[in-house]
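What follows is a single chain, given as C-alpha cells, in the form predicted alone.
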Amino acid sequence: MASYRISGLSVRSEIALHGLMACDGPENAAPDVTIVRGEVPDAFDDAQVLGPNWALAQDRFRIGIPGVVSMLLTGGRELRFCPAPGVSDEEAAIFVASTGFGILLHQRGHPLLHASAARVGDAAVLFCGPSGAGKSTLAAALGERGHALVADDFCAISLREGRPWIAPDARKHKLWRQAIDAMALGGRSGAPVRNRIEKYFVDPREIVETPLPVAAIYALREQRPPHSPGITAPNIVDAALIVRTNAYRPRLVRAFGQQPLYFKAAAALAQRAGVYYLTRPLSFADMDKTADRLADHWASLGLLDRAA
C-alpha cells in the first residue's frame, strides 16, 4: 500500500493516487485513513439524507460517479472504492483523491473550502472560487515566485484558540496545457488528469509540510464591469458569506448538519484573517501584474516582513 499525507492526515491506499506525492507512512502506527478496494452497496436501507448520486446513513456515506467509480466512506476513517466495469484505476483515483477525500473530511468535521493556498512569510493565503476561477493557476504562478504550495483544490481549516489554521496537502497542481505553456512549466508536467482532456498534473516547485495560520483569503473575481482590477475588502457580513459560500460542496454542509461549524469558521476567518476580493483579468499576459498587486498587498499587511 502507498502512503500519503492529505490535509494533515496520514493515509494508506491500495490505489496509487497520481495527483498526490507519496511519503513515508507512520512506523508502527495505524494511519488516520485507509483507502481500500471493495464492494460498495447500491443503496442504504437506513438512509437519512438522499442526494442525486449520494446517500447519508449514520456514519456512512455512499456516492457514485456515474460510469466511473462508487465509493463508501465510513466514520471518516475508511474510503472503499469500486471502479465501474472497464474503468482503470488511474481514472477512478482522480475522484477518490478529490471528491471522495473531500467528503471524508466533511465526515471528520473539518470546515473545508474550495480553495488553493500558498505560503507567504510564516502564514498561508487562500484563493477561493468556483471551478475554472484560476485558483490552481494562480498558486502555480506564485510558486514560481518562491511561495510554496500549501494546498490545492480544497483547504481543511482548523481553529486553535479562535485562530484559523490550514493543514498542508501534498497535492500536485492540476493545470490546463495553455497555462503550462504560458508559465513554461512543461519540465514538471506529468500525466493527464483524465484521458482526452488537456489538463495535467504538475509538480509544484516547493511544498509546505507543517500547518500554517491563515493570514488572508482572496475570493477570485474576473475583471468585468462594474468590477475593476484590484483588491478590495468587503464588510464583515459579506466576508463571512464569502467563506460560507466557498465551502467544498455546500450541499453537504447542510446534509451533515454542519452549518454552526461553518458559521464559527467563517466568523473566525473574517475576524482573524483578512477576507478580500481579488479582481483581475483572466489572461496569462496579466499574471505578473496580478502577482505584483498581491505582493504589494502582502507588504501592506506586514506578511512579507515575517520569517518564512
Contents of the next structure:
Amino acid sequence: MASYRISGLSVRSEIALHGLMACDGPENAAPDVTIVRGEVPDAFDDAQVLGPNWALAQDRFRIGIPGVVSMLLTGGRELRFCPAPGVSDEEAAIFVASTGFGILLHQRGHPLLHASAARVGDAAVLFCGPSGAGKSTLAAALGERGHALVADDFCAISLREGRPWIAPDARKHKLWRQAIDAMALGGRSGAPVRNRIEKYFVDPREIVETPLPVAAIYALREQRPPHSPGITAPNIVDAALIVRTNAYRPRLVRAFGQQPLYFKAAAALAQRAGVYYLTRPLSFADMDKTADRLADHWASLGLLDRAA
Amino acid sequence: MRWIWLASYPKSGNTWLRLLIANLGREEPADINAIPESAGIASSREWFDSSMLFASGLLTYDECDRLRPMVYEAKREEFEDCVDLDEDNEEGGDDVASRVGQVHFVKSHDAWTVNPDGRPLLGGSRVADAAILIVRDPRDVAPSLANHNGSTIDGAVDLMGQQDGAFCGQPRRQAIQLRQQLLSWSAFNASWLDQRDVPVQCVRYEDLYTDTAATLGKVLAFAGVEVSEEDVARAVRFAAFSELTAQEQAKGFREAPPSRGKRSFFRRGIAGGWADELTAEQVERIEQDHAPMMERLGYALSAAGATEERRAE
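Switch over from the form predicted alone to the form predicted in complex with its partner chain, please.
Starting with the chain above, the whole complex follows.
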C-alpha cells in the first residue's frame, strides 16, 4: 500500500501512482480515498446517464479506457480499477491518477477546473484551457522562475467565507519531449508518462503542500487573429462561461447536475479573485515575454508585495 | 437531423464552402473568425476528450483511431438531442453555427479509412447521412499548400504524392488536433469517392469559382437544405473573395498560417493560377503522380509535348 496526498485528500493505493508525491500515510486514520484492484462491471442495470465509454448510476460511475483499464468510482471514496488483460499496473496507473481521480473529484462535488497552478506571493494563480493549451508548460516555465508548483492538471476549488481556495495537487510535471528540450529540463526528466508516448515526468523544482487562496485565473488563448497578445478581463458573463467550460470534464457538470456549484464558484472567482484571458504566442521563444507580462500583471495586482 | 461531412484534401476550398454556408440566412456578412474551428472538425481533440472523458494525448494516434468512431456516434446523439448544444463548447464565443436548420456540416481532412479494428474511422453510416467532397486542381493545391505549411512548393508536391501523408502526426509534441491521415492527394479523393458507406457528392473548386450560386445551390440540394435563390445569392455576395480578403486584412483570420512571416489565408482565390506559379518540372511531377485521378475529376493534363517544349526552353 502506498500513501499519497491528492488535491488535499489522503489516499491509500494498492498500486504505485507514478508522478504523484508519496507521503507517509495516516497509519490509523481511514484515508479519504482508497484505490483498490477489483472487478469492474461492464455496465450498470440502473444507469442514469450514458457516454460512449462511461456510465453514471446513483453514486457509482464507471469509465473504460478501452484496451487499458476500466474503473469504478463509488461515492467519491473508492476508486476500483481493473487493468485489461495483458496490461501492466504501470500502464494503467497514469489513467487512474489523472482521469480516474479527476472524475472522482467531480463526484465528490468540488468545483474542479482543468488548470495548472503556480504560487505567486502567498496565493495561487491558475491557468486553464483544454488539452494542448499550454497549461503544464507554462507552470513548468514559471517553476524555473521561482514560482512553486501548486497543481499540474486539475484544481479543486473550495469557498471559505466566500473566498476561493485551491487544494494543492502538486505532482510531477508531464511534458512533451519538445517542451523538455526547448526549456532544457532534460536533467530532471524521468520515465515516460506511458510507453510509446513521448511525454515524460519531470521533477518540479519546488511544490506547495498547503491550501492557498486563489488570486487570479487565466484562460489561455493562442495569439491568433482576432486576439492580440496581452492580459484582458472578460465581462462577467464570459468570466462565468470560462469557469464553466474549463471544468475538468465539462460534460460531467451536466451529468452530475452541478451547474449551480460552478455558477457559485465563478461568481466567487470573479469577485474575490480575478478572471482574465492570457493571450500569447504558443512558441517557446516567446515564453520569457509571457512570463514578464505575467510578472507585471501580478505586480499591478499587488500579489508580489505579499510575498512571505 | 442530418450529418454531412465536408471532406477535402487541405487547401481545396473547404473553408470557402463553410463560409458560404455560414452566410445563409444572414442580414450582414458573417465574421470569418466566428465560424466554428476546432470544435467543428472531425479531428477535434476537444470532441474526443469531452466525449470520452479522458485525454486523447495519453493515447497513440492508432489507439485514438480505434475509438474515434465512438466519438462521432456520441456526438451525433448529442446533436440529435439538440439540448444545450453550445454548453460544452470550450471555445465559447462561436456565434455562427455550422448547421442550417437540422443539417449539420462537419469538416474533415481525414481520408475515408478504416481503423485498426476494421471500422470506418469516421463511423460510417451510423454517423453521417452523406458527404460532400470538395476537389481542386492539384496544380493549384500545391502552391496554396506550400503557403499554408510554410514549405517550398516542391515540399508540398512531395506531401501530395506521399501515400502516408498526414497532418498533426508529430510524436514529440501534442498537436492541437488529432492526427489526420491525408494519404496522397489521389488516394484521399479516391477514398471518399469509392467508399460505399454514405452517398457522396463531388464538388469542384473550379465550378464553385465559375458559378458559385449554381454550384452552391446543387450542394445544398444534395445536403437536404432548402433555401431560396435570394438566400443563396446573398450568401455568395457575403462570402465573395473580395469580402473575405477585406475582412482578413482588417482583422486577420485565425485559420491563417501561424505568424511566420505575413502569409495570409485567402491568397489568390483563383482557378488555374498554377500556370504562373509552378515550374515545368513541378507540373510534370504532379501530373505523373496524379494523372488517373486528375482525369477522373476532369482536370486536363498539359500536353506532354508542351511540357517537353517548356523543359527545352
